[in-house]
Amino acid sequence: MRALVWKDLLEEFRARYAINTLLMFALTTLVMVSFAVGIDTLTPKLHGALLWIIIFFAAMSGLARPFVKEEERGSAHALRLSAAPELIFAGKFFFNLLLAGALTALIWPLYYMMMAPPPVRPGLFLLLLLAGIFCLAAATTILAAIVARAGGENTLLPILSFPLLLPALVMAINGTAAVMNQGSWDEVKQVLLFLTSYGAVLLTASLLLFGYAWND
């Protein structure tokens, strides 16, 4: 599992395909939104919606790449012979988690500079972001494998991911609005509990089903 994560990280550092694609999408969307709606009329709820929509669609443009490149180069057959499906899933999941975390770490400072959202409580907001990207990686890892096997590259991933991630996105938006309204820990705790529980369910189901998606 560590070898697979390290391999994907080295490939990404050399080519920078995924992170450049994700960052360019996020930057383009931020520029368009800032010019279209301005920054003075947005409520905390709208700020939360825009932030998570940008994170979601930016992530969808790159999170399928770890499996797509394996199918394109034919190395997926070597992976199937080298390791159990559970280990392959774990390696790709942790890589997607790192990639989504890096993307969010780049998006938030850009969003803060360009959209001027209300001040947030750093600790609560960081926990909310971590719970959100955990759900994102948990849902997209197995779906990226299915998309790669279907030959759809990145085009099918948003379509397949959106129904699964819609509850998590709605809760993340509500939690972000609460944090921007200087809400208390009790207000955000329910959102964090839902996101972590929902992400754990997605991760467990994906781990149980990954072997069928990977080998068939």
Contents of the next structure:
Amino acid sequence: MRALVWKDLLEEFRARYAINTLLMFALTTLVMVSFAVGIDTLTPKLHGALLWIIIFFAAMSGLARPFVKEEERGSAHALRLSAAPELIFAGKFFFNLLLAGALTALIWPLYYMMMAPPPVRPGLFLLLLLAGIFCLAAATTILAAIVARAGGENTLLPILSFPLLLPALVMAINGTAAVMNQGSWDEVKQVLLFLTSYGAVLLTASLLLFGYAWND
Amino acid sequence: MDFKIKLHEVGKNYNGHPVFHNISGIFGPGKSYVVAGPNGSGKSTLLRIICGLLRPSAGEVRVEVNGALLDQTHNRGQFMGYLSPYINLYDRLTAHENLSFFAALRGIALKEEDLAELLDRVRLKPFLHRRLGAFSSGMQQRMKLAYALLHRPPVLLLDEPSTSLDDEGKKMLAAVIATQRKLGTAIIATNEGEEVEKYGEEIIHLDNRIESAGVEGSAGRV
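Since we've got the form predicted on its own here, give me the form predicted in complex with the partner chain too.
Whole complex next, starting from this chain.
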């Protein structure tokens, strides 16, 4: 599994396709939103919604690439013959997790500079972001494999992911608003519990079903 | 190692169009087999079915190794090496990185000297640290052969193996097949008459004119 993550990172480092796409999407969206909002002050709920919409769509534009690339290039068969499907899934999941993490690490400082959201408790907010991107990576990994097998392009991924990720996104937005409102630990804890449980369910179901999506 | 690949009335349709049907036979160790036939007769399809990358529309393929049945694609992949025009490696990685990656994925502890020996076998040793994107098509084909040989498989499936190879490459390929015959078996899909004669100790004839095939109601036989 480590070999697969390392290989994907090395390829990404040399091509910089996904990270450039993600970054450009995030930048243009942020600039547009900050111009549209101007000097108006947004409520914490609106900040939460904007932040997660940007993270969601930026992630959708790049997270399907690892699987789509493998199918387009013809290296997917080499992977199928070399390792068990669960191992391939785990490798791609961790790569997506790293990519989504890097993306969020780029988006948040930019968002903070351009949109001036209310101050947050860093530790709590970091936990919330981690739980959110865990859900994102868990859902998109298997969906990306299905999209790639169906011969689809990245455009299909947001359509398929949206219903699956809607509960997680709503909770992440509520959690972000709570953190920005200086909400209590108990309030945010409920959101964190939901996000980690939901992500774990998605991950377990994906692991069980991945073999069918990958081989059939 | 004792193994048998048994084909029982194997058939394949694509979107309702039959490619071949009723192919039966047994592949065993110590021989080289050729799958021959014109374009579109299903040579590549048959090889993909044997290694588990495709499911047959009818019949079954049983791969038995020391009495155990290998029914998963990755299990067959540990036992078979597969060179195919449908398989490509990573252009942005070097030959060394590609082979090290697949070795790690297969759980093989590959030493530097093993890797150098393998690349020497396919005459690519001087290009160990060159990215595949800078390889010619013939070098890419040699690299695919190195990938297929990486885990020293008892069964080698070669789909149009001499494509893009120069004379020296064809000699290298002949040497690889001769060695493979001693270690296990090689199954070669080709429509080159010379190769059919050279490597075909046993020949599977595929013919897309199904009704005129050698065995009644069949498109092929071993």
